[in-house]
Structures are given as C-alpha cells and as structure tokens.
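For reference, the chain that follows is the form predicted on its own, supplied as structure tokens.
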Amino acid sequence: MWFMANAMGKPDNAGAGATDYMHLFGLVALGYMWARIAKTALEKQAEGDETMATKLVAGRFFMERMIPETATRLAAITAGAEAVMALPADAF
C-alpha cells in the first residue's frame, strides 16, 4: 500500500524500495510455508511419527530468527528515496 500512496507521484520511492520489497515478500513467503510444513509436521507427529521434530525445530527458527528481519525491510521500503537519490549523478 505504501508504494501505491508514494510512488505514483516520485517513481524514485518505488526504484529506492524494489530490493527491500523482494527480500520482505521472499521472507514472507517462506514465513507461510514454514508454517504449512509446520501444520503438517504437527498433525504426523500426532499420529506417531517423530522424525517430524526436527522440521518443527527448523521451522522455529525461521520463525525466531529470520522473519524478524521483516521489520529492517518494512522501514527500508518507506523510508522513501530521498538518502537513495541524495548524491548528484556526476558523484558516480
């Protein structure tokens, strides 16, 4: 929503946030299918498989470790384009 409300008006804000924004869907997408893997690793270690505790450990750490970098990436994206686009072209 955040692309939608400011870059329409400055294209630069969705130029700035294209990389943030891939790294945050990528994560959110593992984040839910992490969470598929671990409804599923519940419902066979309830039927009696064990070997499901070592998806249900990985997926926690997914969950503890990585999908808090979701936060980083948010602020990133709609901090806007303005420290991006601060230097002049000639400064390359």
Contents of the next structure:
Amino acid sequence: MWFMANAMGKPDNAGAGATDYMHLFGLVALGYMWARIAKTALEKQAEGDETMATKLVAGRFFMERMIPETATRLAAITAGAEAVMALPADAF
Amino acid sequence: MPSYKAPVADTLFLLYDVLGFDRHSNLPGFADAGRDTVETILEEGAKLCEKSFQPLNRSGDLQGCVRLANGDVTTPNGFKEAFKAFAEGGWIGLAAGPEYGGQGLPHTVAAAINEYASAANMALAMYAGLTQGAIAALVLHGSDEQKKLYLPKMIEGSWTGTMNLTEPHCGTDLGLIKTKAVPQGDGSYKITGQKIFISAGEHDMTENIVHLVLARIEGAPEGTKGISLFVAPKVLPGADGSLGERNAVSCGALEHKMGIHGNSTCVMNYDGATAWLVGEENRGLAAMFTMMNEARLGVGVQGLAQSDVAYQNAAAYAKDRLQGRSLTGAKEAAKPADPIIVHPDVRRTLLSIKAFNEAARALVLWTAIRGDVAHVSEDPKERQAGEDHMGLMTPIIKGVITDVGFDNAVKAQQMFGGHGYIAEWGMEQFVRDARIAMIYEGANGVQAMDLVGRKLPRDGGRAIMAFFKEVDGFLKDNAETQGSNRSSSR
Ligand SMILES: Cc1cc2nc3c(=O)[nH]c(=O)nc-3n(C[C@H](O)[C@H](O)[C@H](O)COP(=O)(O)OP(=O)(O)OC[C@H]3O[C@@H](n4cnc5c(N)ncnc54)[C@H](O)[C@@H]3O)c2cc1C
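For the form predicted in complex with its partner chain instead of the form predicted on its own, what are the coordinates?
Whole complex next, starting from this chain.
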C-alpha cells in the first residue's frame, strides 16, 4: 500500500490522495459486485433465464469502460502531495 | 412529466439470487424476510412511492416550504397526506423493534424501500428518513423512559425527528460547537444557542417534532470531548405522551436553496429550551457517530435513487426522441429520423449510468445485510466482521455513490438536450436534488479522509484485509469459469 509507505510521516500525502483513493476503492468494490452479479447471471442464464443477458452486457461495459478509471486514480494518488501543497494560499 | 418505477425485480434478484439474503434466516427478524414476504412488502412500498410520493415531486419543488410570521412552516400541498399514508403503512418503523410498534424487519428491507421513496420524492422521503435516524439514536442511547415516551410516537409517525449538529461557524469541525446546556437540578437542562441548516426542523405535518441536539454542558471541556446529546421536543410531552406546553425552540428562518425545496431547511433558535440528556455527559459526539453509519448509508441511497430515477427518464426519452440517423443506416426508415438510442454516444452515456446503478444497489444491499448481521448475530466473530465491513463501506457508499449519482443525474439530463435544462421535464430537479447528498452528513472530501485516515488503519487494517481476502477468494474460486471478471481484482 502506497499510503503506508508514504503517508505515515507525510500526512499531506494521505490528504491529497484521499478522494482519489475513495473512488479507486469504490470502483474495486463495484467491480466485485459486478463479478458476483455476473456469476449468478451466468448460472441463471444456463437455466434458461433470458432476462440475464442485459445484466451481462452492463457488467461487461463496467469492466471495459469504467474499471480502467482505476489506473487514473492510482496515478493521481502516487503523484503525492508536492504540487498540491506547493503554492502559498495567496497564489490561489 | 417525469415518471418512476421502483426496481423491485432487481432488488429481489440482488437480495436472494446474488447475496443470499435468506442464508441468515436463523437470525432474529430474518425469519420473516423470506423471498415471498419481502416481495409483497417491496411491491406494496413501491406502489405507495410511485402513486403518492412521485406525483408530488415536481409540485413540491415548485411550491416549496413557507415560513409564516409566527414561525410556523407549511409544507407543499399533499405532503402531509402522503407522509400520513407512509406512516400508517408502518414504513417508518419497518426495521424498528416490535416492542415500540415497529415491524422488526431487517434494516436491509428498509434500505430498499428508502431507495424507492427517495427516487420518487427525495424531499418528502427525508422527513421519514430523519425520523428513522432519530429513532436509531434513541434506541442506542436513550433511557428506558425516553424510549417508552418517544419511540412509539415516532415509529407510528405522529412525531418526526431531527438532527441538530450544525452551527453557523461549524459543520465539519463539531468540536467548535457553542450551544450551551445548563442543568436545572431536576434532571432537565435549558439549551441556548443557534443551529442552522436543520432539515425538517419545523413543519406542519405532525403534532410534535423531536429534536436531537448537540450542546455543551456549562463547564464541560473544550473541543469534541465536551459535547453532549440532548432531546428537546417542540411541544413538551407528559409521561403518557400527551401534549403540554410549547418548548422555547423555534424556526427563525428557512434557507433558500438549490434543491429539495419540499424539505424545510431551518435556522433553529434555542432560547432556554427544556431538554434532557441522551446517553452520557460529554459523550454526545460518540453517540452520534454510532448511528452515523446508518444515516450515511441512507444518504448514499439518495445518490443511487436520484441516479436511477434520472436514468429511467433518460432511457425512455432516448427511445422516443427522433433525431438523426444511425451511423449504420436508418433503423426506422418509415419515420423522419431514428430515435437517439441508436447513437453510440447516447448508448455509452446510458450504459455508464445503468452499469453504475446496478452495482451500487448491490453494494448498498450487501452492506445493509452485513450491518443487520452485525446487529443481531450471536456469533461475536460474525458481528465484528459485519461491523468492520459497515465501517469500511460507509464512506465509500456515502462518498462514491453521491458523487457519481450526481454526475449521473447530469448525464441523464444531457440525454434530453435543451429540454433537460427546461424545468417542465423534471431532469434539472434531479440534478439539483442529487447535489445536496454530496454535502450533508459529512461533505464527501471529509468522507475520503474518514476512509483513509480512520477506516483503513483501524485495528491494523483488519477491515480492508478482510475485504481483499474475500475478493481474492471469490476470484480464485471462479478463475477458470469466469476469466473475464478477473480485471476487477486490483
Ligand atoms: C440542505 C441542507 C440540509 C442539512 N441538514 C442538516 C441537518 O439536518 N442537521 C445538521 O446538523 N446539519 C445539516 N446540514 C449541514 C451539513 O451537514 C453541513 O453543511 C456539512 O456537514 C458541511 O459543514 P459546513 O457547511 O460547515 O462546511 P465546512 O465544514 O466549513 O466545510 C467546507 C469545505 O471544507 C472541507 N473540509 C472541512 N474540513 C475538512 C477537513 N478536515 N479535511 C478536508 N476537507 C475539509 C469540506 O469538505 C467542505 O468542502 C444541512 C445542510 C444543508 C445545505
């Protein structure tokens, strides 16, 4: 965990990455939910439930189009707090 | 005019097919929560939300709440009757204890109903939601006497509840609270000070309002360690619940605000109001925090609700609105143009909302189940794991679902082109209403800090490690058959 190595002594690194981390975690948690939904949907589809096809497409969309945001979030977190904290308040 | 259909089939699919809600049928309250029973309950609740809450959403937004010269506040036409119907149906106390008139069902079922109510009419649903929050606080921290006096009235919906935390100079940093409580020697206190932004602080829907108030007892330490929780009813009740004198608490003004116009947002003035301590002296913030998980879960649900109702209307519009032709040749050649649902960019937008909503609903219900298990399980390990999970997921559900829920309301509005900007279509109301959920119950930036600063490191990272262990286990178990799901693991 990047925070453990970089935020203990420099709490601003945690503060600067917190929102990105929250969304990164959110994507992982939602991705896990989709994995569970997909497993059930495949089982029900195998039993002949045709309504499950829609769910499988939505889940695929999530994995292809939304999960990649995790990379952006991770890059932002690991950039750390330097630029975030560099400016004096007057410069804003 | 916008419409709303509660996603009952989706809720049931998630609860029973995906999440195994009935696995817990050995636990108190869960025995009555079999699929057929819950289906009937959800269908009933859905009907009430669709038929009596939703038709008042736009009219309530237009009319708003009004403060009269004497400090009374009127709510929009129809709100009183709709609230009464909700109360009489037993919906406020769905998850409350039967000993106080509640239905004793798992909170998970209430979370599902709250999604429907919020999607149908967020401003109206808040009166009930705040009452549920106040009920939860009193259940956890009230004395037996307080519980006997207040809970039955609140559960039956003849009194509503409020939460008075925020003051003009402090919202996030509650250690700065100035409102003062002076002991009267008879067990009561007199409270003096000003609270702002108090939702449902004053209204005309019920005969009494039960204010839960954070204040500092005279001589208490500075900062967060000197704050206590009090109950200060608008009308002072006798021990039998009969109504006596009016208490010295009043609504000084209503805020003019961006959305949720049907919910009164009040400046509340306490001028030596009579109040009683709830829980221990100086432990008020801790008391509030124990019920915060559920309240924040409720706000996360508001984000999901606005995202879903906005999506439903955008999807309907996209199938109806004719504009342009499909890139691959006319799909409805007999018509002057194709419906916009043929355009990849429209589909991309709609799918991004849909794919979020279904997983967000799953996350809410999964967490609600774990929360219920934490409340009632007899296995201390299971209880602890449930509590860990609730604590960890609360800032995610509050912060992520309300952030993305608002974005989704904007995306759904975009599907209407210029018409989305026009009030009559109702899409701009979803945007305005969804916006507040990112701010109250702890602004989302503060949720992120709660996650990173408090929830991750707590107990040596036990909660997050348990989560990753579960995800890893699931992925290993399903690695061969469902390879395409593997991308979610990191
Ligand atoms: C319509 C409405 C209804 C409400 N209902 C209620 C109610 O019923 N009861 C009640 O008590 N309150 C209520 N509130 C108040 C609400 O909970 C607060 O507005 C909210 O908690 C934020 O507090 P604040 O407004 O003082 O903002 P501040 O605390 O001043 O925060 C301003 C900004 O600074 C950021 N910030 C502050 N501290 C930190 C930090 N340590 N780290 C990172 N960022 C930080 C915040 O994220 C925010 O973006 C309501 C508000 C509104 C608008």
